[in-house]
Amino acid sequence: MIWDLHNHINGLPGATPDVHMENLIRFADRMGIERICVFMGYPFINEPTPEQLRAQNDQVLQALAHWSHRAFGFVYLSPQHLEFSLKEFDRCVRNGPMVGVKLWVARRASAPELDPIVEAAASMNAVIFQHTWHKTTGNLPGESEPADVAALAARHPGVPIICGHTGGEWETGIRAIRHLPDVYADVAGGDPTNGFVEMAVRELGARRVMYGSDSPGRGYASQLAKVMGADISEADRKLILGENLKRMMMPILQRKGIRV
């Protein structure tokens, strides 16, 4: 079973979201690719206004209309909009189809205005990705590091949160969230370098990392690879490629009446 936690329609060939999709899930299927995680229309706004963040929702709802037996949403939202993305959570999550929450690079991940947006998320077990980078050439103005994630979840025990990409520089990621049992490692994006997963599981544990591509961004095969060529167990690489992304949504999946 493997469960991908990380992809867009940005980037894709096609002149609707429908066509992205189509095209996404063709290249899901080459991969053996059971399940698929879906956020951020197009094209990517580092700092969107409300009315882009809605567009953009509806092009990943459009997205999706045809294959809830496969994709399952999260809604975008934005800490600089903060009455409107508790609105745009409440439309996507709350009562439409959606059962996760993105956050990039608006606000870092450290400030008190994510708090009532985690605060939403938690009470209708919705699943909560955040964007994480750490780069030598420095971030962009809101671009949360590893860190940011480690003082959001140390406000909020007790609600899982993933760390998109590690921080990319997975070493400083691993070392700032190791020590907060509710968050956890996404291993996408990135080159597929040695060394990454086996660390995670080392120093986490292997059940919290979870695979994912950051497709389109990168192909599914690079970053698979990083689980499928791990020296790990069988056990911990099932846990990696699907098992702990499934038993995160399974109370919000439960909670809406999705079989899986």
Second form
Amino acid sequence: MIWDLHNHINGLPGATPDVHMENLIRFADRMGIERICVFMGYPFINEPTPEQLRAQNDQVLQALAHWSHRAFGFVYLSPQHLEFSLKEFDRCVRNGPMVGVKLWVARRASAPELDPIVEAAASMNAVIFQHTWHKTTGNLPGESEPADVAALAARHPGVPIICGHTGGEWETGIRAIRHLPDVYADVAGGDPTNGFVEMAVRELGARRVMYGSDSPGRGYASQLAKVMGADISEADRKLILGENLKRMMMPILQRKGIRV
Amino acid sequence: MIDVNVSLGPWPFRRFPGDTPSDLVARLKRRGVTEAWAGGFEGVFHRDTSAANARLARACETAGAGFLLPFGSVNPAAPGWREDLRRCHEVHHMRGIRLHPNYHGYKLSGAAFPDLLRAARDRKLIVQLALNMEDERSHHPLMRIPPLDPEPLPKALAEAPGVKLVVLNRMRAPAGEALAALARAGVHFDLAMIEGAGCVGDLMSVITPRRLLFGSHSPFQYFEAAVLKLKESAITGEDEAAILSGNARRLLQSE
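Next up, the form predicted in complex with its partner chain in place of the form predicted alone?
Shown next: the complete complex, the earlier chain at its head.
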């Protein structure tokens, strides 16, 4: 069973979200991926306005309309627009079909504005996914480091939070989150550098490591290779490829009556 | 299966699973590789490339005679590079060389690069040009390597007609018509660092599969990435066979 934590409907040809999804699923099918999590619409906007957030979430809702049997949606929120984001969470998650929250680069995860969003998500058992990177070339002003996720998680013990990309430069990222048992490592979105998954399993344990691709900007191929090619046990591989994500999502799926 | 892009030796900033020559050979063979063209990480970083190339040749002979084909590093910005080239060819009997311009500090627009291309061509050596080794966002902060501009490549090629050039680790550039023109001029490209869903299929919409080579960038990258890229793009039959080994075999045997 392969569930892919990290997908976008931006980057493949197509005039509508439905066509983007068709293209994405075509590649997922070739790789044996059963379910994909999708968030953010198009184009990518670093600091979206409330109107842009709503429009992008509408694109994802449209994409889910015909693909709810293959895809889960996460609502794209911004702590720059906290009041709106909490209402958008209610629209898309509490009262809508989405099951998670995506936070990107508008504001660092360590900022206090994140707290009400985390509390809202936790109240619904929604998955919380925060993009992070630790770039030698320099982060965007609001772009989180894994250390920002660690600071956020320390304020919300017991709430699972996914550290997107594990910082890209994963050796630093893994070290930044390893003392926080509720922070999970997303392996998506960087080069398939040998040793990433082995270190994550060694330092975090396989139950805190999750496969994601960041497709279509990254290929399913290069990202699956991180798990398929890793020197780990078959039991750990299964956890990373889907069992961990399914375990994290089951409370909200059950709450919403979504059968998998 | 011929993997045209593997490397031996230690990378300065991390160890990789399977990064000893014997372990790498065993892993590649387990995955169906029958021959691998091996450069050396020492050749990327060491100033004494002569010694690095000698160690590379010995390691290939010891750990994988007949399986690992050594591709020595030559730096045309360094004094005495012609002697390095001669030793690669005449002493170590290498079939090709590997270049790392951005790590060695020269541009493709200077005179040194076409000089080296001509000298290698005259010896019938394959020239592998590594455009990247890793995402620049992840470079060690004490050693940031500027990206290599491939734009001067057509002009340099025109100054060395007939050279057998293989571009390794292409990420996004060259692209479009520039990429197509290079392929028409006979340049080959490996798969190791191309990215995106269906990336091999996308590449084949621009250049013929006869110019594509299977390269994994092992052990730096997980070997499986290159294999799965073919699966993701549903590459099968003659195209798959050409990419996996036929094109490399033809390149190796061509005069």
